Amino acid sequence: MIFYFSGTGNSKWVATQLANHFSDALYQIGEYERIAAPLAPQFELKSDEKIGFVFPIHSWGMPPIVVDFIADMQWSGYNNQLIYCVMTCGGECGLTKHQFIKVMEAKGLGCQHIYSVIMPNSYICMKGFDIDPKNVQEQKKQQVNIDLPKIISAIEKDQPIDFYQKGKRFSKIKSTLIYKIFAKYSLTDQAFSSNEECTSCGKCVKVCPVGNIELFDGKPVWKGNCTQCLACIHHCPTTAIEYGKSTKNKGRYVFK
């Protein structure tokens, strides 16, 4: 079984090819948190099962829905079945891959496969970041064609390989300072807004992983529960929705 986060659609992808390759199932996270709620998440496995964790990074981070999840989640069943992580990032992944560890070591499990692959860059809430250009775009694209198979390889013969972009400055001040603000602080909806583009399609009540939108009088209305994933912003297909300033004249990005 493979459970992953996706918002843009980068480890949808990546988690659709592992599940292809392993004939397992899916579960997106999000979702499955909102149907299991209020009861934990509860899982049985089967003795040749494969656990994998797809999920993307979020400043130098895990998604702390990704975090919660795991913290969260039960098995029945487990008996030392191989666990897999694969993260993808725009550039580097910081310490994640530690972090990975210590929530794992948290429920009494280790991890020997964690990996990571180059996706397109999607955040673009902040001053600096944008979108990859398209010729950059699909640079990414062909290479985590040649990457991926390496990983699966790696998880299939259960041969660890090194395959993870830690970055080669401030590592440790971005995996923790910085994220540990950005989880603190930067998990709101509220600079979330459409504007006079909105159609009223309801693509971004549909698209968002945690269902923390829905539709007022024929517009978006964002409802506290936000994982800073961004899927309604690239989703839109009026390129109506903004937060604040910081996303103004910049491009958006989907998976295709």
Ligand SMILES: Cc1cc2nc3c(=O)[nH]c(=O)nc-3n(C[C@H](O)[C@H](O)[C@H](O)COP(=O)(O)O)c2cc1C
The other form holds:
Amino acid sequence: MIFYFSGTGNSKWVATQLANHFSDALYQIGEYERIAAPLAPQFELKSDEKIGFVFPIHSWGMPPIVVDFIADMQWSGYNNQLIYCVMTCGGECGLTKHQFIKVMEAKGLGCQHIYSVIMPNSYICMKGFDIDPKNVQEQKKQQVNIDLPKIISAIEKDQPIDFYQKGKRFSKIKSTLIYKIFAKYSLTDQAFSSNEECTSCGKCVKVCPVGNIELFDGKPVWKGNCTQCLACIHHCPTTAIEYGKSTKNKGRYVFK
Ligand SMILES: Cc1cc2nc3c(=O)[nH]c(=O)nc-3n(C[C@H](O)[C@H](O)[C@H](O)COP(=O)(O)O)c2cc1C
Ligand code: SF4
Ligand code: SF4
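Just the form predicted on its own so far, so send over the form predicted together with the ligand.
Shown next: the complete complex, the earlier chain at its head.
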């Protein structure tokens, strides 16, 4: 079984490649929040399946929704099946690998296969951050088609390889102080708004992985349970959604 989280589709694509290769089922993290389930998410594992986690890097760390999901989830049938993790990033994961190890250790689990792949960047909500130019997006997509098979082969043979993009500078400060500030103050939807370009198509409602958007009088309303995955802003077909002033005149990206 593969548990994945994805905003703009990069991690969903990676999870789908893995699922196709290993003939494993996919579970989208966020579904549980979407239906506001009263019980912890429960799963029954098969004895011969691998257990995968696939998610994007958010502010040099794990998306807090993924941390919470792993802490809450319960499964039956665990008998030392192989566990792996593939993160997708725009270029730098910092110390997220260690964070994942700690989160798994808290569940009494170990993981030898922790990897990352570089994919087109989706972060646009701060000054200085924008999507990659088209040629860089294409280069990254070509490279991931070379890198991912190496990762899949390592998992299949159960022979861990060194495949992780930590980044060059200030990893510790990025993955501790900056990540903590992000997790505490940035998971807010208060700065989202839609403008007159909105056609009431409902796409933002559909793509929000946690069901945080509703249409009211044909316009999106954000309900205060955002994870900053940015699916809504990037998927809007008329670029009608902005995040304060910081996304004005910036590009939009979804994996195709
Ligand atoms: C809130 C947020 C924070 C991000 N922080 C980082 C980061 O610290 N390092 C990085 O390389 N990419 C970062 N990114 C880019 C994403 O990790 C990358 O584009 C990822 O592949 C998106 O996956 P998805 O399409 O499955 O959502 C960030 C994206 C978002 C939305
Ligand atoms: S996706 Fe864009 S156009 Fe469609 S309802 Fe949402 S804001 Fe409006
Ligand atoms: S409101 Fe937008 S950014 Fe927040 S979780 Fe939903 S899709 Fe992601």
